[in-house]
Amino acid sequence: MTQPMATDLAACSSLDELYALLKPLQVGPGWSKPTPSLWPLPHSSFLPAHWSYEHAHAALSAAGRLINTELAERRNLILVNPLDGNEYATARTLVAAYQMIMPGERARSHRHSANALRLIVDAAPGTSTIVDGVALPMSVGDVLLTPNWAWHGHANDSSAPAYWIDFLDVPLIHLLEPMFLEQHPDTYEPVRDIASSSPAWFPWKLTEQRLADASVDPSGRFGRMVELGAPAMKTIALHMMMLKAGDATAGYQTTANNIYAVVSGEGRSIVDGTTFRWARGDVVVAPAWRAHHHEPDTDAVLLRVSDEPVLRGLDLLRQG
């Protein structure tokens, strides 16, 4: 389309004429936008949602018979937010997925720009994630990190399938566009050491003791809560919350996106007026600025995964 001359623009005698000439310039009149680009409160587009570990376990068990590691980089189920048009993200900046590895399997080693971590839901001794050549054992309730550009793969030398929940900041990396992925030249990174401790490994037995020693959160929002890392990663914060049976938490509204994974117990979360019942291994998402609270039926532990470090770093973290 031919661009108009500046003199043509200056000579316009009506807005319709001006608008027609602006189109080929790829310029839009800001004053005519039906919805302003600035608004007084955050807009909540991503939706509250819940995913069942019972269903995911059954589906992954079937996938274990139908898909091997030669056919798929990872045998996982993406938790796709039901927002219309969304095909991947769980929240605006975060994605979660259930993953399973069969006995005797190896998941190929790779590295990528995205930060990742996993909460172990079911695993037998002999299952591990290898991070930069160091094997980190997987036990139920453990949290393992695979930071930006760290080599990582998985191995299951036990006699039982292992199941976990992955969390990544891939949607944020997609938004900013600096995504890189590299496959390990040896396919499976050699193990040079087995960790007895690591800043990338939060064993449940240590987290459980920290929770038992923690004071009750004075805001009433989180029960007894401890942070894993400070923060765990530059884009992802991790908090373990211990909730007492029958004690509902106070309402919480924040500009950060929060994904809750159930380590143990049963109860419900009410997110923006919608009630989601949960049990061990389930996942609930409370997207940014969606008010929510939890009502445990039994003593329960939740892992709270959030993008708080991103919001805090940009001075955008707010609570209502």
Ligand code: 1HN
Contents of the next structure:
Amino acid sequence: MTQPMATDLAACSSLDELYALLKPLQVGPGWSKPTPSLWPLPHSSFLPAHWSYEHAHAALSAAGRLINTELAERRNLILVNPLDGNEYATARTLVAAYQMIMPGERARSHRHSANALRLIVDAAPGTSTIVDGVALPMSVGDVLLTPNWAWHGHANDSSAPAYWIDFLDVPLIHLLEPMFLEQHPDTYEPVRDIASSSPAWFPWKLTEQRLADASVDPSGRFGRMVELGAPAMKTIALHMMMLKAGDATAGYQTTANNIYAVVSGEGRSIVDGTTFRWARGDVVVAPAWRAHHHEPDTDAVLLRVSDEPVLRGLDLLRQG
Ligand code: 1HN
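Moving from the form predicted on its own to the form predicted together with this ligand:
To see the whole picture, the full complex is given below, headed by that same chain.
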């Protein structure tokens, strides 16, 4: 398209004529309705959703026969939010995935600018993540961090398949664009030490003790709650919530995205009017500004994974 003369622009006698001339200049009128950029309250886009560990476990068992760690960098199932057109993210800034590693397998070491963590759902002694050369043992209920640019690979020297849930800020990094990924020069990073403790490792045994000592959060939203890290990583906060059978939590609406993973127990989460039943290993997403609460049928523990540090850092965290 040829560009208009400045004199033609200046001489425009109608808005329609002006809009037509502005097009080839890649300029749009900021006052015109079709592309509003400001509105009074958040527009919720990502949808409330639930994923069952029973399904994921069965699908990963099949994948264990059908694909190996030579072919797959990671044998994982991405929890894709059902928002129309979305093919990857679980919420706007976060992605969650179920991952399985078979006995005797290794998952290659790599590092990336995305922050990651995993919650262990089923693992036998001898399973570990190697973070910057240090093996972190995996036990059920443990949370392991692999922050921005930390080398990480996985190894299963036990006799049982290991299952866990990964959480990453990949969609946020995609939005901002500084994604970098590097494969380890040795393919499998050599283990130089086995950790007995690490800032990147929250063993369930310690979390359980902290929860037993915690008092009930006065807001009523979280039951007994402890934070893992302060926050765990620059973009992701982690909270363990211990709920009592029959004690529904108070409603919670926040500009942060929350993904809940069930560490133990059974119950329901009601997210923006939709009820999801859950059991151990399940995942529920409450995207930004979707009001939600939990109704535990048994005593239950949930891991709350959120992008709160991002919203807080930008003065955008609002809760209702
Ligand atoms: C990743 O690097 C891992 O290292 C797991 O275990 C899940 C999902 C998306 C992108 C990278 C891992 C992932 C991932």
